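Encoded as structure tokens, the following chain is the form predicted on its own, with no partner shown.
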Amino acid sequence: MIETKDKLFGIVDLNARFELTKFKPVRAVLKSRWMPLLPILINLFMFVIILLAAFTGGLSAGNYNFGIMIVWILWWVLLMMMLVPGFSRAWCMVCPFPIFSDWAQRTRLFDVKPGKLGGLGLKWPKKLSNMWVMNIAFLVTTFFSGFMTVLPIATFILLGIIIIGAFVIGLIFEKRTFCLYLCPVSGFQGLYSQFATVEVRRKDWEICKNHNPKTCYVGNEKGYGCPWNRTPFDFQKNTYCGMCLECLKTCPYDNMAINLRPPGVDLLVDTKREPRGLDEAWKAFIMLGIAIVFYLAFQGPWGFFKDMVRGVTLPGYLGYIAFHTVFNLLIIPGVFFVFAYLSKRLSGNTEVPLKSVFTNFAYTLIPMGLGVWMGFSVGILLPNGSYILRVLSDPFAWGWNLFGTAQIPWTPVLTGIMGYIQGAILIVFFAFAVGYGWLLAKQIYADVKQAKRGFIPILTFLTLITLVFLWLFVG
């Protein structure tokens, strides 16, 4: 943890931590080999049903399909509104997709196999050890959003690609390489987990410094070395920590902890080992741009654009892909670059590189983007949440009524005030973006007067983005 004298909004102590694992029952559960294996197996069972429902649903209506409703309403909303902001990469902890590659490497699921893992164990190329591949993978995935959210078979194909990809990559490359650098879901979780209120960290540096070998990294009879190739004894950001809990199991001194903390503290971390980078900056741009496009496509009133996204005509669909790509990869970053340039000019600082100003201030879009996605998720859940009750009772559309909810009619909830709920969420996260933006300004520009002047264009950009989404959400 990097100590800082700065306080968020002048009142929130960013060094404050509350250790959840200091309670013996909590630590005992997390150190058990059943955790997270048991929730992984439960999720595996759920996804088997999801895959079967999506496959048997074929080209039928998506709003009556268990696979689509659970994945794109329940799971997505939980991920964006609770799991990532509240519990960091907790979904990665319980995700069932890597279980097959884990089994192939370890030849077992429960107990610990000593020695070298199976598979070829190749190292992922160093130049690609970042978010760039995930950025492109996620963007390409969204090209098909108009099909995946309405055609069960499209969701089946997407999930199948991810599951097979995780397995094949696990046979070729070491540990959780797929999760680290390829999984399209992993990228935005890693980015937004920097804002999360939970972290896995070491407690006492002196204990780690004097302990050899570093069992949290290499493993022992209690557990495996970090599957995410992190060094748990010294990392300071959530970005690439999959919360697999192996470090808690392998530390003989109980020196690893799970802490509650103020949201967003990772945004201030910029070290040689964990630097801020253009890959994460572009991830923030892409996520913000996709949110705008998705609102227009799924919650906006423009029918012609909806037709483009759903591929009603081939020229329209190709136009959507072209616009979507250019908007996210070039226009959003280009507009932000102008404001970063104005920041440097207005600050009067001639020594700070423009690239540094651009990259560092891009991290203000992490809380901003997360707030936008939470607002968008509200727009998914409130109008469509009642469909979940129907499909739970009849997951394969075979006329079942397992829980007596199959005949519940479509019932939108609170849609009359939905825009105001979305707007309120947006304003809260705008405040966080501004608060951290000011702290980042003081990191970028050592002189406080320069920081004040340099922050004005960034504050303007954040305000304009907020006004755009308030207009979209509230009207």
Given for the second form:
Amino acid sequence: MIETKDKLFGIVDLNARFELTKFKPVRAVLKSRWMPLLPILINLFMFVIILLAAFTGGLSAGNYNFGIMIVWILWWVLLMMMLVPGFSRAWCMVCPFPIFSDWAQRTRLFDVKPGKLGGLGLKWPKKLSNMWVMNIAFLVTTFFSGFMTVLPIATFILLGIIIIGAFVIGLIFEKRTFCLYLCPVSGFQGLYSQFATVEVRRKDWEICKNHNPKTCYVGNEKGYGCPWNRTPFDFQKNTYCGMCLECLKTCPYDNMAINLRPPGVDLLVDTKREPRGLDEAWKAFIMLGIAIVFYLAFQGPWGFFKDMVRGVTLPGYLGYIAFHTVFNLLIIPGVFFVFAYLSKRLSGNTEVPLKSVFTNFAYTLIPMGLGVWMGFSVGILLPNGSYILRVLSDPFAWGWNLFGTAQIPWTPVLTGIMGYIQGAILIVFFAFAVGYGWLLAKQIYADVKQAKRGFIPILTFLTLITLVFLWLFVG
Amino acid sequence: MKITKPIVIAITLVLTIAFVALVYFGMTRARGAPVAVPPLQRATLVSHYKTQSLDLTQDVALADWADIPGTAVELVYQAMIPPWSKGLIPAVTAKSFHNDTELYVYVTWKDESENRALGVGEFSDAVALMFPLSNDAPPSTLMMGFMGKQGVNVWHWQATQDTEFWSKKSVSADAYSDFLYPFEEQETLTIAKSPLTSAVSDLLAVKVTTTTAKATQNVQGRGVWDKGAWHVVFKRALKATNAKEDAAFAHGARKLMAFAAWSGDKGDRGGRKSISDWVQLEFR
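Since the one above is the form predicted on its own, can you give the form predicted together with its partner chain too?
Once more the chain from above appears, this time first in line as the rest of the complex follows.
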């Protein structure tokens, strides 16, 4: 953990931690090899149902399809509103997709086989060992959002590609290469998990320093070396920690911990091993841009745009792809660049590189983007959540009524005040963005006076983004 | 077994081919059978020119409509609640004429029961016409939330409102509200209701849940239930009073419109209704 004197909003001690694993039963559960295998197996069962429902649902209406409702209403909302901001990459911990490649590499599902892992075990190219491929993968995935959220078969295709991709990549490349650098869902989880209130970290550096070999990295009879290719003994950011819990199992000194912490402390981390980078900055831009485009397409009143996204006509659909790509990859970063340039000019600092100002301030968009996505998720959940009760009872639309909820009608909940709920969430996360923006400004610029001046344009940008979304949400 | 390059290539090929075949099967068959989607055919309702004017205070005279050709408009039950695929009101027949100053639209549909009263679990029969205020309304959806900034103008006739307006009868049930909170000596929950100016509510909607009565009610209407069928006539000045709020019509022009119908005895109310696709209203 990097010690900092800064306090968020001047009051929140960013060094504060509460170790959840200090409770023996908690540590015992997390060190068991059933964890996280058991939730993964339960999740795998759920995804078998999802895939079957999505496949048999074919081209039928998505709002009564178990696959679509569970993935795009329940899972997405849980991910954005609870899992990522609360529990970091807890979804990666229980994600069932890599289980097949893990099994193939380890030739074991439950216990530990020491020694070299199976598969071709190739190393992923160093130049691509960042978020760029995931940025493109996620952006390309959103080209098809108008189909995936409506047509069950489209969701089946997406999930099928991810499952097969995870398996084949696991056979070719070492460990969890797919999760690290290719999974479309992984990138934004990594980015936003920097804001999470939970972390996996080593406790005492002295213990790790004197411990050889570093079993958290190389593995031992209790568990595998970090499947995410991290060095658990010294990492400082959640970004690439998949919370697989292997390091808790392999550490003979119980020196790995799961901590509760103030939200967002990773935003201040910029070390040689885990530097802030343009790949993560662009991920933040893309996520913000996609949130705007998705709002316009899925929750806005602009029917013509909805038709473009749904591919009603080929020129319209191509127009959407072109706009979506340019907007996310160029326009949003371009606008932010102008504000970053103004920040440097206004600060009066001539030494700090503009690239550094641009990249570092882009991290303010992590809390901002998370708030925007949480607001968007509220707009998915409240109007559509009641569908989930129906599909749980009749997952294949065969007339079942497993839990007696198959006849519950579509019931929007609190939609009259939905915009205000979204607006309130947005304002809370705007406050976090401003709070961390100020701390980042102090890191970027040499003194407080420069930081104050340099922060004004970024504050303006964040305020404008908030106002745009308040207008979209509240009208 | 050691995983070698040929094995990885073989697994990748087999998985890819199997997956593509599965997707092809799924795409060509929904619910186990090939699906043939018929081409979209939009119904047209022609509003012919006639010199006649109708006086709705004298009830609905079915003879006035006998010689006007009708357009059968199929309705589907909204996809929101069960029974999704069963049309509680499978179709309405619509007729229309205009006399250069007034537009008349007549809608009839079969309904075994006449529901003109409100009560607990008792709902009104009704019918509505919807016109997008913008001329570039999206052709692929008629959801009220997606009509662009200008929204839609809805003419909503309800049997209960018809009874209240034309027959001056109360339609409320025997249910009552205790207007007095305990320990309050005066009424705290007074009932406020605007005086009716028509049997038809002239409404605006811009987004979902924004249906609002217009400040000026410009549509008149009257319905009669006869031998198991409703016959409802709408009447409005051809020229829009307010271009921003009233659907605009013109001789020789075309206008999109949609129908919705409610069967009170089957539990229809609010969003639970049968709806049509877009219908082309053509003025000749």
